[in-house]
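First, one chain by itself: the form predicted on its own, in structure tokens.
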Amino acid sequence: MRYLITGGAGFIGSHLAEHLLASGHEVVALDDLSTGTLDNLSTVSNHGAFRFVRGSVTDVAAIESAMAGVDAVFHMAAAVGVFTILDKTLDSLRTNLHGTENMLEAARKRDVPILVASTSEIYGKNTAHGLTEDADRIIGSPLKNRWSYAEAKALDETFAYLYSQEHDLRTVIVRPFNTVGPRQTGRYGMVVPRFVTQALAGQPITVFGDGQQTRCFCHVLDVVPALVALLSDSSAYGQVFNLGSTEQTTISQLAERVISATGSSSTIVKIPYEEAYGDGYEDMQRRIPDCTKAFDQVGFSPRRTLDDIIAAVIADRRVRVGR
């Protein structure tokens, strides 16, 4: 098959491209390189079954070029990262809303299935232990930029659902929970690569807030096969699935584990949210997924632990910074 991956030069998209090509498929990657990089595609750029199209999901002409002969679509492109959302809120909204609508319409015209990557952010401030796909959303004020990403992604899901209901488009929605691994950068706020980079440089590890926020991190190589399995499963169409680990850690504990794994002399420094992000920032104290539905559907069950994830990110960052 020939797959289109929007955001194909990004962290998850590039791993997905490698996986599909290794399985004997053709891949077209569409990316505007705003956060993705061609370096992420270095292992596949010369592959005979790979094609790269530079362009945005907000550009209909670029989409038309990328969609030629495509059998299915992974829509992974989005404005991502806390710093990106806060610094370029309006541009991020346009990309995440209009880009998804453009991709759904392109898939409808060609009658090809499409997987839409959403986010665990849509649950907002819901701190329930084991968030299921039908859990309530608890979102802060729409006047706080912090919540614009969650709002946009929720509307993306609604678009996908309505295209499924009203146009019989074969859609699958996934909500990744803190997917981490090689190639992810801390530049846009992702916490594990940020901590690892600081530790390798012997710099203070900056924990935002009190450090007691609880998160679960999942290795990208556990997530990617599930994406492929869900889009390939016709009984998954019209549904939404959580994808993540249930191994919990606080952010302070994460910092301590990174220091131990790197053998760093770094200390931990806690920075108030207002200093890190500006006035009015809100965070979630706990975000733990229930992935039973994905397990029942395609057998999704992460094999890699948080220690495995930290080790993989350390190895990747050491290569990239020459340490």
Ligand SMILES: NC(=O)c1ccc[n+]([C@@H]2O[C@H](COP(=O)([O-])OP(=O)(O)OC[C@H]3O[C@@H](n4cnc5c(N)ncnc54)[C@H](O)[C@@H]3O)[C@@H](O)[C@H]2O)c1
The other form holds:
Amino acid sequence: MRYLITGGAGFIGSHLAEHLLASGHEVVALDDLSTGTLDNLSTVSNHGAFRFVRGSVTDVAAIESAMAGVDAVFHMAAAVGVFTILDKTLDSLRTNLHGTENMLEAARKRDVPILVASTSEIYGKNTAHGLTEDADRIIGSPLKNRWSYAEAKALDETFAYLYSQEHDLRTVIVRPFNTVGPRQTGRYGMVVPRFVTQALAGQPITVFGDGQQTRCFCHVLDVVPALVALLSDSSAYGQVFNLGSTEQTTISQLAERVISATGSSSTIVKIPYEEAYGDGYEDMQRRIPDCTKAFDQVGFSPRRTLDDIIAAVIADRRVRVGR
Ligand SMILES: NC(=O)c1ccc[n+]([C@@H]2O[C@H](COP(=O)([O-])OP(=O)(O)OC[C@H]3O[C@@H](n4cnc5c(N)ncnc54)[C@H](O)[C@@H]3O)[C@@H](O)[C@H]2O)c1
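Moving from the form predicted on its own, what structure would you give for the form predicted in complex with the named molecule?
Complete assembly follows, chain above in first position.
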């Protein structure tokens, strides 16, 4: 199979590229390198079955070039990270909305299956214990820029669903919950690499809000095989799947665990949301998935613990210091 991965130079996309190449497939990566890097692709860039196309999912000519001979598409490209969304809200909205519609249309023209990466953010402020795929969305005002990522991703899902309904396009939607691991950067707001980088530098660990918000972190190497299994499974088409871990931690506990695992002398400093993100920022107190559906469909069951994840991110960040 020849797979196109949009966002292939990103954190999840580059692990997916490695996984597919190791399984004997060809991979084309389309990426504009806005948050991804060529460094993420250093393990695959010389592989004979790999091709990189620098370009945007908002550029139909770049998509056409990348789609040549492709049998299936992983649409992972997006403007991500709270800092990115708040700094470049309009550009991010365009990428996350028009980019996805472009990729669905390109897949429809060639009648190839496509997996669309959505996000747990679409659940917004719904703090139910164990969010199932049909849980309600509780979203703040559309005039709060913070919600534009969730709004765009929700519309992406609707686009994908309607392409499957009205064009018989083979689509799968996934909602990752806080996927973490080597290569993820803290630069755009991701909390685990941000804390690890601060701890390794002996700087204060900055917890935004009261630190009591609960999250579940899942290792990227547990998520990637599930993406492949879902796109290969025709009975998954037209459906949506949560992908995440159910091991819970508060953000304050996470900071403490990072300090202990790094042996750092860092202190923990709490910063009010308004100071970190500007006035009117809203967050959700709890974000816990129910992944029964993905387990029933493809046996999705994350093996790696939060301690494994923290250890992997520390090892990765240590190697990257100075690069
Ligand atoms: N990591 C997580 O916790 C998480 C959680 C939920 C959803 N997701 C989704 O998974 C996907 C991958 O995220 P990630 O964590 O690997 O982030 P990432 O930033 O590492 O990857 C996104 C990639 O898309 C590229 N990109 C951005 N705009 C583009 C454009 N216009 N054209 C082409 N490429 C573009 C970036 O350069 C980057 O390489 C995204 O769709 C994201 O919304 C991730």
